[in-house]
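First, one chain by itself in structure tokens, the form predicted on its own.
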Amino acid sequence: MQKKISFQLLPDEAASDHAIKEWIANLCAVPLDDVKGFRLQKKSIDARSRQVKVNLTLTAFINEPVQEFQPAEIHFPLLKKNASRVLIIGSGPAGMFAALELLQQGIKPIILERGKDVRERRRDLARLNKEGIINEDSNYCFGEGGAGTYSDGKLYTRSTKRGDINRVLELFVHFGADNNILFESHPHIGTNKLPGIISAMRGQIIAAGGEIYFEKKFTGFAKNNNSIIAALTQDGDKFNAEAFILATGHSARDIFYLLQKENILIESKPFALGVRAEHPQSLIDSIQYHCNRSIGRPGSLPAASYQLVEQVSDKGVFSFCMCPGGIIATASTSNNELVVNGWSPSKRNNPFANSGIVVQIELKDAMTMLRDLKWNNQQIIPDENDPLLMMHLQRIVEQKAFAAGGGSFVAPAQRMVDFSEGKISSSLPECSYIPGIHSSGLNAVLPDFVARRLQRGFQEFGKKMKGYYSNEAIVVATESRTSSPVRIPRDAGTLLHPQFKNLYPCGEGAGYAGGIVSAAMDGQKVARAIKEKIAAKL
């Protein structure tokens, strides 16, 4: 007999197969020997009370052999020689998952990626971190797998209505991810494991007949009235296809400039702006798990995370991309601009916890900030009709952060309480950010509109998490690539750009996703829309 049951255990019990079997036996009113095993369906941690509990949902096997986990059967048949061709610009999760879906639909994907493959990309990241030298086409944001490859591989999303989340997770498992991502409440692969999974996806695309080209920088379209004929690259190549997917990611500013120059419709879009906050992981553990900090969390519990939100002066201040046991990394894509992000290895075993703490920015807010000539330095004359207005604001903040750090991607930083009280920190604690940090007043980097709300937000967070608001914590500027500041419009039904009958904006860079899973689902969605259109022609 198989029986699906749910119950709560103490962390040490949840880490013991024997203890779980004892609970199953009690709940099912059978002898312990009758419980042959179990298979987890869902697992989450409940730390709301002082006694931390682990929620388990599982299938118990009573008096019958355990049916071990069997990954979903996923097949990629070889393409026919006359298969339709779809050109994908960008190999982030939207582009890669669109390519995999197209293969299963019998359509040939051809991917153009401005950056390098994961192995070569790693060398550029090392130079950036150790020498302060950036490759503007190969960095944390650009290259095989997109921004998510080297920034954590978190697979949690609230975008449950955008597609089949389980399908995305099953594909990750098919290509090498641990199957625990199928039942963990906040699935996470880890920066150390994700590159190998991305490489396996690439191998499958090529083996089935698709094509991937690295260091192929897209520079424009060849057009005929309302149709795209070909994609053009910097080295003079021309790629023809029946349809074109634009999945270039949230940091491809040159693409936004290009679209504006070619009079291809784009729109400004809200985004969030702020800093990275880093605490000792032991402090976050003690707050969240109510444990003695000097002793540390129980070994059966993972590094603790948190999620915070507060309304400050009618604006949401919230945590973003929280990385327990993580590292702050340089997410810049250009010289003289400083962006920070966070990531964790699969074991989440680094001594720090970091998270973006950001303020939501609307168009009217950006206009307010850019009208502040003292802060803006008259770099930008604000025009609310400019579709790149939000991007201009983003860039100014990043340039100010670079200057405040003193160059070479050293980041300006303050202790958390010092920042909130407007004091320059006389010293800074140890920090995971490899290029280094420099004590500097972040009020000069951030618009007053943002800084004031962050300062109040940290104080309010400290009331929710006793000990969070502390000078043991450090705030590092600037967290500015939370999402694309530009939207490339598309029809809600066909997913086509309104000006072209074969151009499909896709993923986070087009404004339709906010992370690995939602971008992957959007790629699949666009691929299916293309299949429907091609099928209608036959």
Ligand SMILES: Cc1cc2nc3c(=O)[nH]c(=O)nc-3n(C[C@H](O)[C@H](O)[C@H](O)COP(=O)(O)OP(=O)(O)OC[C@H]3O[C@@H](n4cnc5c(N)ncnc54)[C@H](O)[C@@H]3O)c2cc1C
Contents of the next structure:
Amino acid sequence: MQKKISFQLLPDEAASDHAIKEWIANLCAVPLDDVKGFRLQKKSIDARSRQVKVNLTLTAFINEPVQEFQPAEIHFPLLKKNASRVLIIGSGPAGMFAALELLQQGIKPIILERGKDVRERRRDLARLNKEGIINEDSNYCFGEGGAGTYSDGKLYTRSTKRGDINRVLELFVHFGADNNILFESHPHIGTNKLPGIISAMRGQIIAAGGEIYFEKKFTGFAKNNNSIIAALTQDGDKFNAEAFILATGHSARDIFYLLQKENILIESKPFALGVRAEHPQSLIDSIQYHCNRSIGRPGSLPAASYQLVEQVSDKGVFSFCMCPGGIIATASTSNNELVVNGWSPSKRNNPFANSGIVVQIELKDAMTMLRDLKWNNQQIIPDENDPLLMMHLQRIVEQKAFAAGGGSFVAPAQRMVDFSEGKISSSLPECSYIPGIHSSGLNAVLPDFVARRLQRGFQEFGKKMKGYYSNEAIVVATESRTSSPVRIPRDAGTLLHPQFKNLYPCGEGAGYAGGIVSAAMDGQKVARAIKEKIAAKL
Ligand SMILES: Cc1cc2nc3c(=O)[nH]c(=O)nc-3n(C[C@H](O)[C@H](O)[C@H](O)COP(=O)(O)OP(=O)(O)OC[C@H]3O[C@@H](n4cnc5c(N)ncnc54)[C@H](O)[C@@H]3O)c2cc1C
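Got the form predicted on its own; any chance of the form predicted in complex with the named molecule too?
Shown next: the complete complex, the earlier chain at its head.
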């Protein structure tokens, strides 16, 4: 007999197969020996009360052999010689999952990627971290797998289309991710495992007949009226195809400039701006798991995370991309701009917990901020019709942060309470950010509109999580690439750009995703739209 049951256990019990079997025997009123095993379906931690519990949903096998987890069967047929060709610009999650979906639909994907493959890219990250030297085409945002490769690999999304999410997770498992991502409530892969998974995807794309080119920077389109004929590259290549997917991510500012220059419609879009906050992980554990900090969390519990949101002066101040047991990383793509983000390894075993803490910014807010702002002693006169308005604001704040850090990607930082009280920190605590930190007043870096809300936000967060608002914590500037400041419009049905019959804006850079899973799902969606269009022509 198989029985699906849900119950709550203490963390130590949930870590023991024997204890779980005992619970199954009790709940199903059968002898322990009759319980042959179980297969987990869902697992989450409930830390709302003092006694932390683990929620489990599982299939129990009573008096019948356990049916072990079987990965979904996923096939990639070899392409036919005359298969239609689709060009994908960008090998982030949107581009890679579009390519995999196209292959399954019998269409040949050709990917152009400005950055290097995962292995070469790692060397550029080391130079950035250790020597403060950035390769503007190969960094935490650019290169094989896109911004998702050297990330925390959190795989949850607020999107409710569960069917599609499972499809993405099953592909991750197919290419080497642990199958626990299928049942954990907050699955994550970890930066040490993602590169291997991405190169396995590349191997599959090539084996099935697709093509992928690294260090191939796209620089423009050859067009004929409302049709794209070819994609042009920096080194003079011309790639023809029937359809073109533009999935270049939110950091490719050269692409936004290019589209504007070529009169291809783009729009400005709200985004969120703020800082990255870092606490000792032991402090977050003690708050979230109600444990004695000097003893630490029980070994059966993972590094604790948090999610915070507060309304301050009519704006949402919220935590974003929290990385338990993680590291703050340089997510800059240019030499004079400072952007931070976070990642963590699969074990989440670093001694720090970091999270973006940001304020949502609308177009009218940006107009006010830019009017108030002086940069390089020049008053800025913003134009609300400029589709790159939000991007200009984002860039100026990043440049100010770079200058305040003193160069070489050293980041301006302040203790949390000092920041909220407007005091320069006389000393800084240890921080995971490898290029180093420099004590600096962050309200001189951030627009007043953002700084004031963050200052209040931290105080309010401290009321929700006692101990969070602390000078043991540090805030580092600037968290500015939370989502794209630009949208590339597309038709809701055909997913085509309104000016072209074969151009598909896709993923986070086009404004249709925010995170790995939603970017991957968007890639799949665009690939299916292309398949429909090609099928309709036949
Ligand atoms: C450090 C870090 C940690 C993160 N952690 C998480 C996380 O834990 N969970 C999560 O869901 N999200 C996370 N994110 C965000 C996530 O990575 C992105 O949302 C996601 O990668 C967006 O996918 P995309 O394919 O739309 O774009 P991108 O991943 O940005 O990919 C775009 C690709 O296009 C390429 N490209 C750009 N311009 C050109 C050009 N001219 N020619 C050719 N190629 C070009 C780029 O090199 C890049 O590879 C993190 C991001 C960073 C930087």
